[in-house]
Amino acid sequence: MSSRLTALTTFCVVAFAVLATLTAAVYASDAVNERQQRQQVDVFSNRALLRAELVTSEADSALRQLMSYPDTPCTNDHMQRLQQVEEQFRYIREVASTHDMQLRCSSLRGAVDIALPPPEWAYAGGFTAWHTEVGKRGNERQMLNVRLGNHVVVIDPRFYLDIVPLDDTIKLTVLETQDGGVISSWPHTDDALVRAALKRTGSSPYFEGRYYVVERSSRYPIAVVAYEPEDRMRRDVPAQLRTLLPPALVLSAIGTWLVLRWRRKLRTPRNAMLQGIRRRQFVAWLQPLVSLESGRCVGAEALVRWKLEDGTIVAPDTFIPMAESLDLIEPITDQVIRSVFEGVGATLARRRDLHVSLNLAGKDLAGTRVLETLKASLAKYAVRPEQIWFEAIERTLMDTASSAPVLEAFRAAGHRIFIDDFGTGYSSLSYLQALPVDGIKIDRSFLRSLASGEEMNKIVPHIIEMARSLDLLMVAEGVETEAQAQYLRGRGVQFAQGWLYAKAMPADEFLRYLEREAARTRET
């Protein structure tokens, strides 16, 4: 056999095997994408359907309480009613009383006349719904009002679909199932197509130029309608093969690497969690903690967020129960003291009168790992330790017998220990009597009366009276308004923090916050 012809065979065996291989390695690599595609859409449109239940039962059951109030609406009596149901269900913005076809009082807006719009769709047992603007004009938002009886309740559509974006090409919209009226949807989402998957008959999931399912639930009439390009899934392998055919020798190595990789990079939520770690996509932002004697600021509250590549700010309350329960806590915690100390670090050291609180996880006190971690920030940036607070969550202290020699190593360390939302769990004067904390924070839900001219919750003077007694600092969260502040100075609360006097804001804009203080404070 001539050297030509030995090189034509040898070519043509290594092509054939080198095209085979490319041939099913694209065949088995595209079912396998569009497998665990069309399962992340299934699992992502359940999520949502659970929240959007969620939403609606907290509707359902704040209606449900009002319909029992047997005396004259809008009332003293009536109103602190309709406080007291705003304040009990977390999604529920606002609870107004009605007659006929007027608005007459509401838990945020006392006695009002304002007449209601015709309803956008009605469900059994005298439910309707409609939507209402809010908001200056330019930056208006809609909001979802549900009427049962002579009572409405007002809920931020968004809430439904209050989820971590796992990927950014899948569509999801919440509808009600009577008229396919839109209830909440992301943006660029097309109305048009989620009706129309929802009057489909047969079996969902389905392909139709996309990939749709749609979820409809047994206890509300509501569905979640998501859909994904096809293309996303199924790709066009006879093209994927002309285009990889004429390097093919070389490409089938490369060819196999980036399949690897890119199956690797399958978003779910684990992934998507370590990829943020890894990218240290989990920074500090921080909330001014203001003296109420002096009106000063004397430290921030840290408080985690999760920024996105595209720089979306994703909220704790998302992902921080997510990082629990899949055991990713403790490194997003480490971020956390990492970037309190690279955003502030320096100004702590030159001013020996800031701190900064830092938050404990469950996991996080488990031991006490977290000093060691914060040993070498302390070393490097020459803080000290007493300019290092932390907050624990209340449920999370039920143990004493466990956590007090944890807490106890915290103090030993130089450490101040305070008790966050104290007041909604254990909170009894044994329970703080076997805790060797320094403070309480007062939780916000009890101060929030008082922003709107009723008195304060009867609750917040025992809290407080339990701590003096105790020899306990108490910081009152959410503060919102010169009221507030002037009735917990009047009782002797020490610190505050909240919206009267800032919100949480990254580490730059903490600093220039600072620097503006000081610049009052020189003036004066």
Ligand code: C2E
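Residue numbers count along the first chain shown, from 1. In this text, rigid core is short for the largest set of C-alphas that superpose within 1.5 Å between two forms. Here the structure is a predicted model, which means the values were calculated and not measured. Compared with the form predicted together with the named molecule:
With a cut-off of 2 Å and the rigid core superposed, Arg104 has a Cα displacement that reaches or exceeds the cut-off between the two forms. After superposing the rigid core, the Cα of Pro221 is displaced by 2 Å or more between the two forms. With the core held fixed between the two forms, Arg158 has its Cα displaced by at least 2 Å.
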Given for the second form:
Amino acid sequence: MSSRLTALTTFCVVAFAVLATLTAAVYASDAVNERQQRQQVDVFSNRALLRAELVTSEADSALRQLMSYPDTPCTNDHMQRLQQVEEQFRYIREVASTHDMQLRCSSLRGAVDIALPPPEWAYAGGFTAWHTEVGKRGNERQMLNVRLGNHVVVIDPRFYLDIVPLDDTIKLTVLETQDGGVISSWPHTDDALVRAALKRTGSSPYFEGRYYVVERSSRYPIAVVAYEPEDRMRRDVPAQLRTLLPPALVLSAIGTWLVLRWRRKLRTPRNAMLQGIRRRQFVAWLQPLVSLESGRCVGAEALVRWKLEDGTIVAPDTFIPMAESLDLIEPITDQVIRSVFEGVGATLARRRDLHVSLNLAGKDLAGTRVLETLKASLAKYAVRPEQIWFEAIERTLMDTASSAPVLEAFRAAGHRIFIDDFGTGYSSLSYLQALPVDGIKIDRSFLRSLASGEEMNKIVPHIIEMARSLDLLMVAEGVETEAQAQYLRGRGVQFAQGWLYAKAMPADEFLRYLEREAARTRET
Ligand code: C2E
Ligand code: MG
Ligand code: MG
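Mind sharing the form predicted together with the named molecule? What's above is the form predicted alone.
Every chain and every other molecule in the complex is listed next, the one we just looked at coming first.
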């Protein structure tokens, strides 16, 4: 995928994620707000009803007390009585006495003579009620008058809804239930809506475009209707999203940049290799090693392969130099060892005639760490140290003063050491003498020139002679033809490895290779 397409795809994915999250968050918070607001409506209507009942009960008690006044109305004594009642009840603003349809005296105004307006409502038990207007022009207020017998109490209707309006978007009204007359309501309440709610016969609360609560009093002919403003929050969601769009796109751009940077960082060879190590993607394949004399398999060389996630097999020439330069070769060596024992450990324990040869890198030869790692596996699988050989290329052994003691330690532990790719490097006799090794592996480049009877490269006889004089074992690498094998056998080379016998293969395949060979041997 081109980098521009990757960036675009990443941006789309990030933007989608950001917008989806924001939309979900907006809707979720909207739903929470909605729920909270409905709870408020429930709480307010409940409190309002309690307050309305309290005010009504005062009017009721005051009027019933005054009913029992036995003497002549509007005397000093009666006036005193009216004032006492007015003071006694918190919500009553004025108490008056009537005769026929005339107001005769009042606790506030003394003796008066005012015609009573026709009542707006009449209730069972003889109660009537109506509104009057008080206050100066432009500042008029409605007062509620309730009459029983010859007395009237005047109440400020605001007392009916005298609760703290913590949420002034909620609409609240107290009504009388007989014909839906509004006693008191909060500002901007729609009387038509409230009356319709009161007339409705279904259960409360209910939802009809908005949330309504109708609370009817069981004691008095009053009710409270409360409702929330029409779907205010929900209508706002698209608008909120539109506002959030520009910052969301900026956020997505930043997110894309971070993701791409992070991906680039992840794609470094070091990270790829570390990930491979973590996921144990380094496995040992095995290439059989054959005795030239008997023609039988005597062991195998462990050759590392990097098995990528998608199944691709990467050859060691590509990544071993990189692992060495990144200082990651040691964990890879450990994985090769683990992989060898997991694959063929049990077979090695059964077949003492077989060995596995492990390749060591320069770093592995800096100390005896590999020996420590190996010890546990040898014990676990009951494999003998002499069944594990090691190969080191000449280059890593150049500093003979420091490598000799390490090689000595490997040999002291019971392992054999071979110089790998012999002939491609320093390869002098004095150098061979100075190193405690058991044998050499003749590099495959020397065998290439031998094609169908042609004389072998001039160097090969020389190398063989050198090794024989030092009593070293020899493994010829890259043997591809019978002619090569014959030549090497004739010169006293003990072991051979190459495509003539088999290529490197996974451990389970190597086990089948051994089984086939054992079956052939039994037949002959
Ligand atoms: P090497 O140790 O000299 O390994 C022998 C290489 O020759 C292997 O290549 C093997 O597949 C190849 N080969 C064997 N027979 C033939 C043949 O008949 N013809 C041809 N053309 N090639 C043949 P491979 O597996 O690609 O390994 C390459 C090198 O990678 C190895 O050379 C070794 O230096 C390194 N290596 C492999 N495994 C490890 C390991 O576990 N650790 C370390 N440090 N290096 C390793
Ligand atoms: Mg090797
Ligand atoms: Mg080699």
